[in-house]
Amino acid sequence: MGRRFWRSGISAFGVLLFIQACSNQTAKELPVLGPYKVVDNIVDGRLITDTLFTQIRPFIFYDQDGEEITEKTIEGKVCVVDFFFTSCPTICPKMKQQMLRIYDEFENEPDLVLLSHSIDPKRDSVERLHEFAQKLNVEVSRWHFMTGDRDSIYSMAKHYMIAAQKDDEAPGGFAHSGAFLLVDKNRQIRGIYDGVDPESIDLMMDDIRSILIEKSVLK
(Lines of atoms letter the chains of each structure in order from A and count residues from 1; the text may use other names and numbers.)
(Lines give C-alpha, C1' and ligand atoms only; values in the text may rest on other atoms or scores of the structure.)
Protein backbone atom coordinates (compact mmCIF):
# COMPACT_ATOMS: atom_id res chain seq x y z
CA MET A 1 0.00 0.00 0.00
CA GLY A 2 1.20 3.49 -0.79
CA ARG A 3 1.35 6.49 1.46
CA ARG A 4 -1.60 8.84 1.70
CA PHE A 5 -1.44 12.47 2.67
CA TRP A 6 -4.45 14.74 3.26
CA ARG A 7 -4.00 18.43 2.70
CA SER A 8 -6.36 21.38 3.08
CA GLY A 9 -7.63 23.22 0.01
CA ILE A 10 -6.85 26.71 -1.12
CA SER A 11 -8.59 29.35 0.99
CA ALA A 12 -11.34 31.44 -0.58
CA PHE A 13 -9.16 34.52 -0.11
CA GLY A 14 -6.28 32.88 -1.90
CA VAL A 15 -8.61 31.78 -4.68
CA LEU A 16 -9.78 35.33 -5.25
CA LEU A 17 -6.18 36.53 -5.43
CA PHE A 18 -5.42 33.82 -7.97
CA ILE A 19 -8.47 34.81 -10.01
CA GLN A 20 -7.49 38.46 -10.06
CA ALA A 21 -3.97 37.57 -11.12
CA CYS A 22 -5.35 35.58 -14.05
CA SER A 23 -8.03 38.09 -15.06
CA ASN A 24 -6.08 39.47 -18.01
CA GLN A 25 -5.46 36.09 -19.58
CA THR A 26 -7.66 35.18 -22.52
CA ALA A 27 -7.31 31.46 -21.90
CA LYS A 28 -6.31 29.72 -18.71
CA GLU A 29 -6.49 26.42 -16.95
CA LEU A 30 -8.55 26.86 -13.80
CA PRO A 31 -7.40 25.18 -10.59
CA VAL A 32 -9.37 22.51 -8.78
CA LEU A 33 -10.17 23.81 -5.30
CA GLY A 34 -10.83 22.13 -1.98
CA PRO A 35 -9.36 19.22 -0.05
CA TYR A 36 -7.36 16.62 -1.94
CA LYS A 37 -5.20 13.64 -1.27
CA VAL A 38 -1.89 12.62 -2.78
CA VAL A 39 -1.60 8.87 -3.24
CA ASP A 40 1.73 7.13 -3.89
CA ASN A 41 1.55 3.57 -5.17
CA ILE A 42 4.02 1.09 -6.55
CA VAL A 43 2.99 -0.08 -10.03
CA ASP A 44 5.24 -2.53 -11.90
CA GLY A 45 8.10 -1.58 -9.63
CA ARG A 46 7.67 2.14 -10.26
CA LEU A 47 6.45 4.86 -7.88
CA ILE A 48 3.26 6.44 -9.29
CA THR A 49 1.90 9.58 -7.64
CA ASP A 50 -1.71 10.67 -8.18
CA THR A 51 -3.57 13.73 -6.89
CA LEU A 52 -7.20 12.95 -6.15
CA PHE A 53 -9.46 15.99 -5.74
CA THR A 54 -12.63 15.97 -3.68
CA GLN A 55 -15.95 15.90 -5.53
CA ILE A 56 -19.09 17.63 -4.33
CA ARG A 57 -20.76 14.94 -2.28
CA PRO A 58 -24.19 13.39 -2.98
CA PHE A 59 -27.19 15.48 -1.88
CA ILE A 60 -30.98 15.55 -1.93
CA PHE A 61 -32.96 18.80 -2.03
CA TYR A 62 -36.25 19.96 -3.60
CA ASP A 63 -36.67 22.76 -6.10
CA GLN A 64 -39.43 25.31 -6.72
CA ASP A 65 -41.53 22.72 -8.54
CA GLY A 66 -41.13 20.16 -5.76
CA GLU A 67 -38.83 18.03 -7.89
CA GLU A 68 -36.05 16.09 -6.17
CA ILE A 69 -32.65 17.52 -7.06
CA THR A 70 -29.60 15.30 -6.50
CA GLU A 71 -26.08 14.94 -7.81
CA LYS A 72 -27.63 12.91 -10.64
CA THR A 73 -29.55 16.00 -11.76
CA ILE A 74 -26.32 17.83 -12.51
CA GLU A 75 -24.46 14.89 -14.00
CA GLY A 76 -22.42 16.11 -16.96
CA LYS A 77 -23.35 19.74 -16.22
CA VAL A 78 -21.39 22.82 -15.23
CA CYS A 79 -22.98 24.49 -12.18
CA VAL A 80 -23.07 27.90 -10.55
CA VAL A 81 -23.91 27.56 -6.85
CA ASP A 82 -24.98 30.03 -4.17
CA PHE A 83 -26.78 30.21 -0.81
CA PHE A 84 -29.52 32.77 -0.03
CA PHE A 85 -32.98 33.24 1.49
CA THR A 86 -35.99 34.94 -0.04
CA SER A 87 -36.59 37.42 2.80
CA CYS A 88 -32.94 38.53 2.93
CA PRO A 89 -32.80 42.34 3.36
CA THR A 90 -29.11 42.78 2.57
CA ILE A 91 -26.94 41.09 -0.06
CA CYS A 92 -29.34 38.53 -1.57
CA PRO A 93 -31.13 40.94 -3.96
CA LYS A 94 -27.74 42.04 -5.30
CA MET A 95 -26.66 38.42 -5.63
CA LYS A 96 -29.78 37.55 -7.59
CA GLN A 97 -29.17 40.50 -9.95
CA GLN A 98 -25.74 39.07 -10.73
CA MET A 99 -27.08 35.52 -11.02
CA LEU A 100 -29.67 36.81 -13.50
CA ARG A 101 -26.82 38.23 -15.57
CA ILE A 102 -25.31 34.73 -15.75
CA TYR A 103 -28.72 33.21 -16.52
CA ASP A 104 -29.29 35.64 -19.39
CA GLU A 105 -25.74 35.43 -20.74
CA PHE A 106 -25.95 31.64 -21.08
CA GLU A 107 -29.57 31.50 -22.21
CA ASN A 108 -28.79 29.03 -24.99
CA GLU A 109 -26.32 26.88 -23.07
CA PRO A 110 -27.98 23.58 -22.04
CA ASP A 111 -24.90 22.39 -20.16
CA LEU A 112 -25.03 25.13 -17.52
CA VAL A 113 -27.36 24.93 -14.50
CA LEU A 114 -27.77 27.30 -11.53
CA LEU A 115 -28.30 25.97 -8.00
CA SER A 116 -29.53 28.36 -5.29
CA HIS A 117 -29.88 26.85 -1.80
CA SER A 118 -32.23 28.53 0.69
CA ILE A 119 -30.73 28.75 4.17
CA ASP A 120 -34.21 29.47 5.61
CA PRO A 121 -36.08 26.29 4.67
CA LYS A 122 -38.66 26.78 7.43
CA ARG A 123 -40.09 29.79 5.59
CA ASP A 124 -38.79 29.10 2.10
CA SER A 125 -41.18 26.31 1.21
CA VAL A 126 -41.53 24.90 -2.29
CA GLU A 127 -44.50 27.20 -2.84
CA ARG A 128 -42.61 30.27 -1.72
CA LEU A 129 -39.61 29.43 -3.90
CA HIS A 130 -41.98 28.89 -6.82
CA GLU A 131 -43.37 32.41 -6.38
CA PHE A 132 -39.84 33.77 -6.05
CA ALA A 133 -38.75 32.09 -9.29
CA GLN A 134 -41.85 33.34 -11.08
CA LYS A 135 -41.07 36.92 -10.10
CA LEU A 136 -37.61 36.49 -11.63
CA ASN A 137 -39.20 34.90 -14.72
CA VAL A 138 -36.73 32.01 -14.87
CA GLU A 139 -37.09 28.42 -16.06
CA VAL A 140 -36.90 25.63 -13.52
CA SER A 141 -34.84 23.48 -15.86
CA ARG A 142 -32.05 26.07 -15.87
CA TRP A 143 -32.21 27.49 -12.35
CA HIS A 144 -33.19 25.41 -9.30
CA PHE A 145 -34.15 27.25 -6.10
CA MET A 146 -33.78 24.55 -3.49
CA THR A 147 -35.05 23.81 -0.02
CA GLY A 148 -34.77 20.81 2.27
CA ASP A 149 -33.48 19.78 5.67
CA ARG A 150 -31.84 22.76 7.36
CA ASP A 151 -28.88 20.87 8.79
CA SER A 152 -28.22 19.28 5.41
CA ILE A 153 -28.21 22.68 3.72
CA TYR A 154 -25.85 24.17 6.30
CA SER A 155 -23.59 21.14 6.07
CA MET A 156 -23.60 21.48 2.28
CA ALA A 157 -22.53 25.12 2.55
CA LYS A 158 -19.61 24.04 4.73
CA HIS A 159 -18.79 21.37 2.18
CA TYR A 160 -18.63 24.14 -0.44
CA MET A 161 -16.22 26.00 1.90
CA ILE A 162 -18.55 28.93 2.56
CA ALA A 163 -20.50 30.14 5.60
CA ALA A 164 -24.25 29.85 6.19
CA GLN A 165 -25.94 29.84 9.57
CA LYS A 166 -28.84 31.14 11.63
CA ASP A 167 -27.89 34.34 13.45
CA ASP A 168 -30.58 36.24 15.35
CA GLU A 169 -28.40 39.35 15.41
CA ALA A 170 -27.86 39.41 11.64
CA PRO A 171 -30.29 41.29 9.35
CA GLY A 172 -33.09 38.87 8.48
CA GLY A 173 -31.91 36.37 11.11
CA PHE A 174 -29.29 34.60 9.00
CA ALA A 175 -25.62 35.12 8.17
CA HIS A 176 -24.19 33.76 4.96
CA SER A 177 -21.53 34.21 2.34
CA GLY A 178 -22.23 36.12 -0.85
CA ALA A 179 -19.95 33.84 -2.83
CA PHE A 180 -20.79 32.13 -6.11
CA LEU A 181 -19.05 28.83 -6.81
CA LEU A 182 -18.20 27.36 -10.19
CA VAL A 183 -18.45 23.56 -10.30
CA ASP A 184 -17.34 21.51 -13.29
CA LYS A 185 -18.80 18.34 -14.84
CA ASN A 186 -16.77 16.22 -12.40
CA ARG A 187 -18.47 17.96 -9.44
CA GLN A 188 -15.22 19.71 -8.54
CA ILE A 189 -15.00 23.36 -7.48
CA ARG A 190 -13.06 25.43 -9.99
CA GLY A 191 -13.65 28.99 -8.77
CA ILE A 192 -15.09 31.15 -5.98
CA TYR A 193 -16.38 34.65 -6.81
CA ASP A 194 -17.91 37.68 -5.12
CA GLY A 195 -21.62 37.43 -5.91
CA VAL A 196 -22.29 41.14 -5.42
CA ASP A 197 -19.37 42.44 -7.47
CA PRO A 198 -20.14 42.85 -11.21
CA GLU A 199 -16.44 42.72 -12.14
CA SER A 200 -16.01 39.43 -10.29
CA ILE A 201 -19.05 38.04 -12.09
CA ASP A 202 -17.63 39.24 -15.43
CA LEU A 203 -14.59 37.14 -14.65
CA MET A 204 -16.78 34.23 -13.59
CA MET A 205 -18.61 34.28 -16.91
CA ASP A 206 -15.28 34.12 -18.73
CA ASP A 207 -14.33 31.16 -16.57
CA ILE A 208 -17.67 29.47 -17.25
CA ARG A 209 -16.88 29.67 -20.96
CA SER A 210 -13.49 28.07 -20.32
CA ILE A 211 -15.05 25.27 -18.28
CA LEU A 212 -17.74 24.64 -20.90
CA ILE A 213 -15.06 24.30 -23.58
CA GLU A 214 -13.07 22.03 -21.28
CA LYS A 215 -16.20 19.98 -20.67
CA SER A 216 -16.88 19.48 -24.36
CA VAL A 217 -13.28 18.34 -24.90
CA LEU A 218 -13.41 15.89 -21.99
CA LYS A 219 -16.69 14.18 -22.96
Given for the second form:
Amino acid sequence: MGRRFWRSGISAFGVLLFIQACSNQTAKELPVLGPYKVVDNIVDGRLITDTLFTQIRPFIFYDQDGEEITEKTIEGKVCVVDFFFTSCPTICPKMKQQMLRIYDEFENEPDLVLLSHSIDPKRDSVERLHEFAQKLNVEVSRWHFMTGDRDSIYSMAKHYMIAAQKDDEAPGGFAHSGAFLLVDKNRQIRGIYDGVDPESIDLMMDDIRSILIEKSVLK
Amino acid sequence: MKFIASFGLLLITITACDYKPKNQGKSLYLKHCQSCHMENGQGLGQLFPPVSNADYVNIHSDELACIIRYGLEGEITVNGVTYNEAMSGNRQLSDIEIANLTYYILKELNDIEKPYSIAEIRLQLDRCK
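Next, report the structure of the form predicted together with the partner chain; the form predicted on its own has already been given.
Up next: the whole complex, starting with the chain shown before.
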Protein backbone atom coordinates (compact mmCIF):
# COMPACT_ATOMS: atom_id res chain seq x y z
CA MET A 1 0.00 0.00 0.00
CA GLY A 2 1.16 3.55 -0.74
CA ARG A 3 -0.24 4.76 2.57
CA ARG A 4 3.06 5.48 4.22
CA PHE A 5 4.17 7.40 1.19
CA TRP A 6 1.08 9.56 1.06
CA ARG A 7 1.09 10.02 4.77
CA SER A 8 4.63 11.27 4.85
CA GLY A 9 3.88 13.44 1.86
CA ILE A 10 0.83 14.82 3.56
CA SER A 11 2.55 15.43 6.87
CA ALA A 12 5.49 17.11 5.13
CA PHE A 13 3.04 19.54 3.63
CA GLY A 14 1.25 19.68 6.93
CA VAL A 15 4.25 21.46 8.37
CA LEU A 16 3.34 24.40 6.19
CA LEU A 17 0.71 25.71 8.52
CA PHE A 18 -0.72 29.08 7.74
CA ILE A 19 -3.00 31.38 9.66
CA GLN A 20 -6.01 32.50 7.72
CA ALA A 21 -6.48 36.20 7.56
CA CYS A 22 -9.73 37.52 9.05
CA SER A 23 -10.29 34.40 11.13
CA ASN A 24 -8.56 32.73 13.97
CA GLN A 25 -8.82 29.32 12.44
CA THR A 26 -5.60 27.58 11.70
CA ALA A 27 -5.78 25.59 8.51
CA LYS A 28 -3.37 23.13 7.12
CA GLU A 29 -2.43 23.63 3.50
CA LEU A 30 -2.89 20.37 1.71
CA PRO A 31 -1.23 19.54 -1.58
CA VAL A 32 -3.18 18.78 -4.73
CA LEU A 33 -2.52 15.17 -5.72
CA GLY A 34 -2.72 13.39 -9.01
CA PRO A 35 -1.68 14.10 -12.56
CA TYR A 36 -0.80 17.64 -13.57
CA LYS A 37 0.36 19.56 -16.59
CA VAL A 38 3.09 22.19 -16.62
CA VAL A 39 2.29 25.05 -18.96
CA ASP A 40 4.29 28.10 -19.96
CA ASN A 41 2.46 31.39 -20.37
CA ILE A 42 3.77 34.73 -21.45
CA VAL A 43 2.34 37.38 -19.13
CA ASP A 44 3.40 41.00 -19.59
CA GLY A 45 6.29 39.83 -21.71
CA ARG A 46 7.56 37.47 -19.01
CA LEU A 47 7.56 33.71 -19.02
CA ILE A 48 5.36 32.28 -16.25
CA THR A 49 5.37 28.53 -15.62
CA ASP A 50 2.13 27.23 -14.19
CA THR A 51 1.15 23.84 -12.87
CA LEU A 52 -2.38 22.79 -13.80
CA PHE A 53 -3.84 19.98 -11.77
CA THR A 54 -6.42 17.70 -13.25
CA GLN A 55 -9.96 17.79 -11.96
CA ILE A 56 -11.93 14.61 -11.34
CA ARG A 57 -13.66 14.07 -14.66
CA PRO A 58 -17.44 14.15 -15.17
CA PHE A 59 -19.36 10.98 -14.34
CA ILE A 60 -22.88 9.54 -14.20
CA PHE A 61 -23.81 6.97 -11.56
CA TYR A 62 -27.02 6.10 -9.72
CA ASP A 63 -27.47 6.21 -5.96
CA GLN A 64 -29.56 4.12 -3.55
CA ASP A 65 -32.67 6.09 -4.49
CA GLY A 66 -32.05 5.58 -8.20
CA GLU A 67 -31.18 9.27 -8.59
CA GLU A 68 -28.60 10.26 -11.14
CA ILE A 69 -25.39 11.45 -9.46
CA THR A 70 -23.01 13.48 -11.58
CA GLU A 71 -20.23 16.00 -11.08
CA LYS A 72 -23.00 18.61 -10.88
CA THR A 73 -24.45 16.96 -7.77
CA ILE A 74 -21.20 17.59 -5.93
CA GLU A 75 -20.55 21.08 -7.27
CA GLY A 76 -18.97 23.18 -4.54
CA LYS A 77 -18.92 20.24 -2.11
CA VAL A 78 -16.09 18.45 -0.40
CA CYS A 79 -16.28 14.70 -1.01
CA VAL A 80 -15.01 11.57 0.62
CA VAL A 81 -14.76 8.84 -2.02
CA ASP A 82 -14.35 5.09 -1.70
CA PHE A 83 -14.92 1.83 -3.59
CA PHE A 84 -16.54 -1.22 -1.98
CA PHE A 85 -19.22 -3.87 -2.52
CA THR A 86 -22.01 -4.92 -0.21
CA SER A 87 -21.17 -8.62 -0.01
CA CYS A 88 -17.47 -8.02 0.69
CA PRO A 89 -16.43 -10.15 3.68
CA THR A 90 -13.01 -8.65 4.35
CA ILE A 91 -12.17 -4.96 4.59
CA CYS A 92 -15.47 -3.32 3.57
CA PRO A 93 -17.30 -3.58 6.90
CA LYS A 94 -14.35 -1.84 8.54
CA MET A 95 -14.30 0.80 5.83
CA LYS A 96 -17.99 1.40 6.42
CA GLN A 97 -17.36 1.65 10.16
CA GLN A 98 -14.78 4.38 9.52
CA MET A 99 -17.00 6.07 6.93
CA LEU A 100 -19.77 6.16 9.56
CA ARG A 101 -17.39 7.93 11.94
CA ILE A 102 -16.88 10.63 9.30
CA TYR A 103 -20.64 10.74 8.63
CA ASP A 104 -21.38 11.25 12.33
CA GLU A 105 -18.55 13.72 12.91
CA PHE A 106 -19.76 16.04 10.13
CA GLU A 107 -23.44 15.64 10.83
CA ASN A 108 -24.12 19.37 10.59
CA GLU A 109 -21.94 20.01 7.57
CA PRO A 110 -24.06 20.15 4.39
CA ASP A 111 -20.94 20.83 2.30
CA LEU A 112 -19.51 17.38 2.93
CA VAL A 113 -20.79 14.45 0.84
CA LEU A 114 -19.74 10.81 0.97
CA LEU A 115 -19.57 8.86 -2.31
CA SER A 116 -19.27 5.06 -2.07
CA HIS A 117 -18.95 3.33 -5.44
CA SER A 118 -19.87 -0.33 -5.74
CA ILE A 119 -17.38 -2.34 -7.79
CA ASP A 120 -19.95 -5.17 -8.01
CA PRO A 121 -22.73 -3.34 -9.91
CA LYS A 122 -24.18 -6.64 -11.13
CA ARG A 123 -25.24 -7.68 -7.63
CA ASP A 124 -25.36 -4.22 -6.10
CA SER A 125 -28.53 -2.94 -7.70
CA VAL A 126 -30.19 0.29 -6.63
CA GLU A 127 -32.54 -1.80 -4.44
CA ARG A 128 -29.70 -3.62 -2.76
CA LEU A 129 -27.82 -0.39 -2.08
CA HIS A 130 -31.04 1.11 -0.73
CA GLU A 131 -31.39 -1.73 1.75
CA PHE A 132 -27.72 -1.48 2.68
CA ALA A 133 -27.95 2.27 3.36
CA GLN A 134 -31.10 1.70 5.37
CA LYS A 135 -29.34 -0.87 7.52
CA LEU A 136 -26.58 1.64 8.22
CA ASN A 137 -29.30 4.17 8.98
CA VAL A 138 -27.82 6.95 6.84
CA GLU A 139 -29.41 9.70 4.77
CA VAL A 140 -29.09 9.71 1.02
CA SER A 141 -28.43 13.45 0.87
CA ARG A 142 -25.16 13.04 2.75
CA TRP A 143 -24.05 9.59 1.69
CA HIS A 144 -24.60 8.29 -1.84
CA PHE A 145 -24.04 4.58 -2.45
CA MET A 146 -23.55 4.37 -6.18
CA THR A 147 -23.89 1.78 -8.87
CA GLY A 148 -23.82 2.10 -12.64
CA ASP A 149 -22.11 0.91 -15.76
CA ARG A 150 -19.40 -1.57 -14.79
CA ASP A 151 -16.71 -0.22 -17.09
CA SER A 152 -17.37 3.37 -16.03
CA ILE A 153 -16.98 2.41 -12.37
CA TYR A 154 -13.70 0.62 -12.97
CA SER A 155 -12.29 3.37 -15.09
CA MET A 156 -13.42 5.89 -12.46
CA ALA A 157 -11.53 3.89 -9.81
CA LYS A 158 -8.47 4.05 -12.01
CA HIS A 159 -9.02 7.75 -12.48
CA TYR A 160 -9.08 8.17 -8.70
CA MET A 161 -5.86 6.11 -8.59
CA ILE A 162 -7.61 3.33 -6.67
CA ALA A 163 -6.97 -0.32 -7.42
CA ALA A 164 -10.11 -2.36 -8.09
CA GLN A 165 -10.61 -5.48 -10.16
CA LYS A 166 -12.63 -8.66 -10.43
CA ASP A 167 -10.58 -11.46 -8.92
CA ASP A 168 -12.10 -14.88 -8.37
CA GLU A 169 -9.29 -15.76 -5.98
CA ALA A 170 -10.07 -12.86 -3.64
CA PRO A 171 -12.63 -13.32 -0.87
CA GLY A 172 -16.00 -12.20 -2.25
CA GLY A 173 -14.68 -12.21 -5.81
CA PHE A 174 -13.15 -8.73 -6.06
CA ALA A 175 -9.79 -7.30 -5.09
CA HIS A 176 -9.68 -3.64 -4.23
CA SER A 177 -7.97 -1.11 -2.05
CA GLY A 178 -9.51 0.26 1.12
CA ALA A 179 -8.39 3.80 0.39
CA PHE A 180 -10.53 6.87 1.06
CA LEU A 181 -9.95 9.94 -1.08
CA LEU A 182 -10.51 13.50 -0.12
CA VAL A 183 -11.77 15.60 -3.02
CA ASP A 184 -12.08 19.37 -2.66
CA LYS A 185 -14.67 21.86 -3.91
CA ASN A 186 -12.80 22.08 -7.22
CA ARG A 187 -12.95 18.30 -7.73
CA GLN A 188 -9.25 17.93 -7.09
CA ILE A 189 -7.76 15.15 -4.97
CA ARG A 190 -6.20 16.49 -1.77
CA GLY A 191 -5.55 13.39 0.29
CA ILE A 192 -5.50 9.61 0.28
CA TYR A 193 -6.08 7.69 3.52
CA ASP A 194 -6.36 4.12 4.72
CA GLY A 195 -10.07 3.44 5.22
CA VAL A 196 -9.54 0.61 7.68
CA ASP A 197 -7.12 2.46 9.96
CA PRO A 198 -8.83 4.65 12.59
CA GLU A 199 -5.70 6.80 12.98
CA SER A 200 -5.49 7.51 9.29
CA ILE A 201 -9.16 8.53 9.42
CA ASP A 202 -8.48 10.83 12.41
CA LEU A 203 -5.98 12.59 10.19
CA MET A 204 -8.47 12.66 7.35
CA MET A 205 -11.09 14.32 9.54
CA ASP A 206 -8.59 17.06 10.45
CA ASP A 207 -7.87 17.53 6.77
CA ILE A 208 -11.59 17.66 5.93
CA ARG A 209 -11.97 20.53 8.41
CA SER A 210 -9.16 22.43 6.66
CA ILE A 211 -10.58 21.79 3.21
CA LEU A 212 -14.10 22.81 4.19
CA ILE A 213 -13.02 26.36 5.03
CA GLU A 214 -11.19 26.82 1.75
CA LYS A 215 -12.90 28.85 -0.93
CA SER A 216 -13.35 27.16 -4.26
CA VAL A 217 -10.57 28.69 -6.30
CA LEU A 218 -8.83 26.48 -8.80
CA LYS A 219 -5.24 25.62 -8.00
CA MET B 1 20.67 -12.89 41.40
CA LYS B 2 17.36 -12.58 43.15
CA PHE B 3 16.47 -9.95 40.58
CA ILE B 4 17.33 -12.21 37.71
CA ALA B 5 15.36 -15.03 39.25
CA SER B 6 12.26 -12.94 39.69
CA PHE B 7 12.69 -11.51 36.22
CA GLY B 8 12.93 -15.06 34.92
CA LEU B 9 9.79 -15.97 36.81
CA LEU B 10 8.00 -12.98 35.35
CA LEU B 11 9.04 -14.06 31.87
CA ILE B 12 7.77 -17.55 32.49
CA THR B 13 4.49 -16.17 33.75
CA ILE B 14 4.11 -13.95 30.69
CA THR B 15 4.87 -16.80 28.32
CA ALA B 16 2.52 -19.05 30.21
CA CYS B 17 -0.22 -16.42 29.95
CA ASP B 18 0.09 -16.46 26.19
CA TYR B 19 -1.18 -19.99 26.10
CA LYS B 20 -4.39 -19.31 27.96
CA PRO B 21 -7.38 -20.16 25.79
CA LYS B 22 -8.55 -16.58 26.03
CA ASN B 23 -5.42 -15.39 24.23
CA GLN B 24 -5.72 -17.86 21.40
CA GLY B 25 -9.42 -17.06 21.39
CA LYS B 26 -8.70 -13.37 21.07
CA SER B 27 -6.25 -13.72 18.23
CA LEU B 28 -8.67 -16.05 16.42
CA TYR B 29 -11.42 -13.49 16.95
CA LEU B 30 -9.27 -10.69 15.54
CA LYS B 31 -8.31 -12.82 12.57
CA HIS B 32 -11.66 -14.35 11.63
CA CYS B 33 -14.46 -12.31 13.14
CA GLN B 34 -13.60 -8.70 13.78
CA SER B 35 -13.79 -7.63 10.12
CA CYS B 36 -17.58 -7.92 10.40
CA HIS B 37 -18.39 -7.88 14.11
CA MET B 38 -15.80 -5.12 14.82
CA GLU B 39 -12.92 -5.16 17.26
CA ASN B 40 -14.94 -5.03 20.46
CA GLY B 41 -17.78 -7.13 19.08
CA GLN B 42 -20.08 -4.13 18.82
CA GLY B 43 -21.35 -4.98 15.31
CA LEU B 44 -22.30 -2.47 12.62
CA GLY B 45 -25.73 -0.99 12.01
CA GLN B 46 -28.30 -3.57 10.99
CA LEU B 47 -25.74 -5.33 8.84
CA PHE B 48 -23.66 -7.16 11.44
CA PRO B 49 -25.13 -8.03 14.85
CA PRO B 50 -23.14 -7.46 18.03
CA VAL B 51 -21.42 -10.46 19.59
CA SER B 52 -20.49 -8.61 22.78
CA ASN B 53 -23.14 -8.10 25.47
CA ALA B 54 -25.56 -9.80 23.10
CA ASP B 55 -28.64 -11.57 24.42
CA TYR B 56 -28.48 -13.88 21.41
CA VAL B 57 -25.08 -15.19 22.52
CA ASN B 58 -26.41 -15.77 26.02
CA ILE B 59 -29.55 -17.62 24.88
CA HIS B 60 -27.73 -19.62 22.20
CA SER B 61 -24.45 -20.22 24.00
CA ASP B 62 -24.47 -23.93 23.19
CA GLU B 63 -24.95 -23.19 19.47
CA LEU B 64 -21.95 -20.87 19.22
CA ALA B 65 -19.61 -23.65 18.10
CA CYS B 66 -22.00 -24.58 15.29
CA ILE B 67 -22.44 -20.96 14.21
CA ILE B 68 -18.68 -20.52 14.02
CA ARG B 69 -18.15 -23.68 11.96
CA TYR B 70 -21.21 -23.64 9.71
CA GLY B 71 -22.31 -19.98 9.66
CA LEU B 72 -25.79 -18.60 10.09
CA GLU B 73 -28.51 -17.15 7.92
CA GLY B 74 -32.11 -16.04 8.10
CA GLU B 75 -33.87 -13.63 10.37
CA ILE B 76 -32.61 -13.31 13.93
CA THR B 77 -33.14 -10.78 16.72
CA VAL B 78 -30.21 -9.54 18.76
CA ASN B 79 -30.82 -7.08 21.61
CA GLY B 80 -34.20 -6.20 20.13
CA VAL B 81 -32.87 -5.47 16.62
CA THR B 82 -33.73 -7.67 13.64
CA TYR B 83 -31.00 -8.88 11.30
CA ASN B 84 -31.49 -10.81 8.11
CA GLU B 85 -28.14 -11.37 6.51
CA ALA B 86 -25.83 -14.33 6.06
CA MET B 87 -22.60 -15.31 7.74
CA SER B 88 -20.45 -17.99 6.12
CA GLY B 89 -18.85 -20.72 8.17
CA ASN B 90 -15.25 -21.27 9.17
CA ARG B 91 -14.56 -24.89 8.23
CA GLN B 92 -10.84 -24.34 8.55
CA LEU B 93 -10.96 -23.95 12.34
CA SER B 94 -10.21 -27.05 14.43
CA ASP B 95 -12.39 -28.20 17.33
CA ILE B 96 -9.86 -26.81 19.79
CA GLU B 97 -9.70 -23.46 18.06
CA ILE B 98 -13.48 -23.26 18.12
CA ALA B 99 -13.45 -24.12 21.81
CA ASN B 100 -11.02 -21.28 22.51
CA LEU B 101 -12.95 -18.85 20.38
CA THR B 102 -16.20 -19.82 22.11
CA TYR B 103 -14.56 -19.29 25.49
CA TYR B 104 -13.32 -15.85 24.44
CA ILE B 105 -16.72 -14.73 23.17
CA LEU B 106 -18.58 -15.96 26.22
CA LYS B 107 -16.14 -14.87 28.90
CA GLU B 108 -14.42 -11.80 27.49
CA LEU B 109 -17.10 -10.31 25.29
CA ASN B 110 -20.19 -11.27 27.29
CA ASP B 111 -18.93 -11.92 30.80
CA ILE B 112 -20.61 -15.32 30.77
CA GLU B 113 -18.84 -17.89 32.93
CA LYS B 114 -19.52 -21.07 31.01
CA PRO B 115 -16.30 -22.87 30.20
CA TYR B 116 -17.18 -25.71 27.84
CA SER B 117 -14.71 -28.57 27.77
CA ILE B 118 -13.33 -29.71 24.43
CA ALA B 119 -15.48 -32.82 24.79
CA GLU B 120 -18.62 -30.70 25.19
CA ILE B 121 -17.69 -28.58 22.17
CA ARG B 122 -17.14 -31.76 20.11
CA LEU B 123 -20.54 -33.03 21.16
CA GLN B 124 -22.13 -29.72 20.15
CA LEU B 125 -20.34 -29.82 16.80
CA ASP B 126 -21.52 -33.39 16.17
CA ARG B 127 -25.09 -32.30 16.66
CA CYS B 128 -25.10 -29.17 14.48
CA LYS B 129 -28.25 -28.90 12.44
